[in-house]
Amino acid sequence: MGEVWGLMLWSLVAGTMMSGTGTRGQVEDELKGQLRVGFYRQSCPAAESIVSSVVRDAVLSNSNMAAILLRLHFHDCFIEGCDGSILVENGPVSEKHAFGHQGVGGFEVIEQAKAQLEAACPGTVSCADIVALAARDAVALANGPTYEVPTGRRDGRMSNMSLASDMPDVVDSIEQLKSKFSRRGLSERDLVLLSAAHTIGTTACFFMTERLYNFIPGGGSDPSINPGFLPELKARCPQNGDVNVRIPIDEGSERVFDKQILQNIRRGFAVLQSDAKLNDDPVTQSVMDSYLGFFGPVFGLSFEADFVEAIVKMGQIDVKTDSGGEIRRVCSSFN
């Protein structure tokens, strides 16, 4: 569905350009304020290949980088929309320093791509688009689906940690998670699919301590953890141990983008508490089940295609276009 969505979007744009009686100028005016696949086709033809090359080198150097870049896109879009605001370093109040953004990285990869793009096409490609393109390339490099990214975002002019209070948190209840996603125009299915992005990457024991040793209410361990999995988690993240130790989020498949994480969640093998909470709601349960077993493919459901649709949808949250933003020369600072 995601690949079809991208192709349909471009087909609609191309159809508009090839049909009707409007002039080319009128068509260009109609496209202003809209994201579209191939936005830089004329202004910077090498834009997407430059980003892809930088991301490929980064992932080859650090196998966890694919997950890091995918997470960066999510965190950017959830605050102030997909506008590159998380990249800005403007002192202690910078959005990137918010508690909800702990562990977010990949900034140096975006800056490297930006530097090459500025050399090739000065003042043309936004940092916000680089983040979205880098996430797409990261998914593909993890053997996930390939898809088209509508581009044309401008970079935001605001970055403040106070705006990040509504980030989804690993300790949120399922109702809190559903509410936070809904406020960004995302459905329960989007919640499941975007949570499934945890199929690649690792997390720090820091995010496991309370779940393993002081779960509320009552203390002790989270009872939703499969009893056969609990000793393994405790061995990797011992009480009073190094909270910076990293463990795979998708047990047994942390390097490959696939739907195994949904099976792990349903069986009580979720590493993150927020993922486990998807079992606490009949709607999110049914969404997960729709991709498991033999019936999903029969009824036309594809985890990969639906994930693409969800991430493309997320990538259009409150985007800035035209005069609504700027094209930063350096991603870490406003012009």
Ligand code: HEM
Contents of the next structure:
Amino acid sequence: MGEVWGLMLWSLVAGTMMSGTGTRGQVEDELKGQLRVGFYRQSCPAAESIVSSVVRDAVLSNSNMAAILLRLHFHDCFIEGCDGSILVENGPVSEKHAFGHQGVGGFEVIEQAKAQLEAACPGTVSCADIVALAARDAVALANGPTYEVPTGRRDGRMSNMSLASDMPDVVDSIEQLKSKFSRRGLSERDLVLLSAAHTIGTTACFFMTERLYNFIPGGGSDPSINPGFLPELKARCPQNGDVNVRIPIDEGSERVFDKQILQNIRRGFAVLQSDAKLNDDPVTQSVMDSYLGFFGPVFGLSFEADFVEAIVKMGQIDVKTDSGGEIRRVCSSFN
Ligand code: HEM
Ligand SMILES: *[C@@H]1O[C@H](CO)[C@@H](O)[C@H](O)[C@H]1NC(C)=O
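Could you give the coordinates for the form predicted together with protoporphyrin IX containing FE, as opposed to the form predicted on its own above?
Now the complete complex, all chains and molecules, led by this one.
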């Protein structure tokens, strides 16, 4: 007993040293370029509270909105960096109409926050920052970890659906998923942690068809689906049924932000094929196990803390901080 407590104490101390705001914190600040926590503290002190209150109201009236806003941040960051490019409506070529962004939403919530921000501090807060802050608030509203978001992103001036062809796809192999993440500076651990965002939210049956009825190779269903789960999945998304029907991604725990999704994936209860693929690689497998094993927590690995680190990192992909961007007046169109 004494040994276990000693170990826990040791890992607490070690954890504090490792994640403290000492030298490592300073190095990280430099790597973040000009992004910094509290960027709007002088120029628009109410910025973050305005976003929070709009997000809270939106989630209160649609409980799946937290998931929708979290997904929006991912889709924004992966194409042209976190620059709000996905929000722009510039005709049929708009990036937002790309196949890889199918089903992405939450635009109206971002636009509503933007309208309030323009009234409070015109021309100050970027749409890209609103997306990042909204995702943070969404995670907190789903009982996930709370964290600070470095801000100061500027909005991009490009929107073209051809740029979005490199979005991770639900039918990608683990190799493709790893390389799409690595091209954006994200590790295999980040891939696992960020996929765990699927702890909240739903998928349309549209994305289940290949996995349930036309799996490649071999046809039929994906053999990696736990046989105890397959009948349920098939019942919820019947062959030739309505592809717009939505089912929870984190079976049994879809409302709460927690690491249950990793357990589900390991047991063959992944709903999305891309989540199931995390079992196809020894590295991503062991990353999942590192959060699930008895010793995981003792040795200082916290799913919540590591998720925060990963999503903050995702939020820095190719950000525009100077003349490479603008502060849009309306998120759906360039100035
Ligand atoms: C690893 C590559 C990923 C793939 C292939 C993928 C794919 C998908 C698909 C197919 C859906 C269902 C969409 C729908 O039917 O509307 C979905 C939903 C979702 N994704 Fe991902 N995703 C990935 C990574 C991520 C990341 C990194 C995040 C956030 C950090 C994320 C957050 C979400 C959320 C929260 C939902 C639920 C949305 C809702 O309920 O409307 N995903 N994802
Ligand atoms: C979008 O990209 C395609 C392919 O690169 C290009 O042919 C087209 O002109 C672009 N459209 C706009 C409006 O930029």
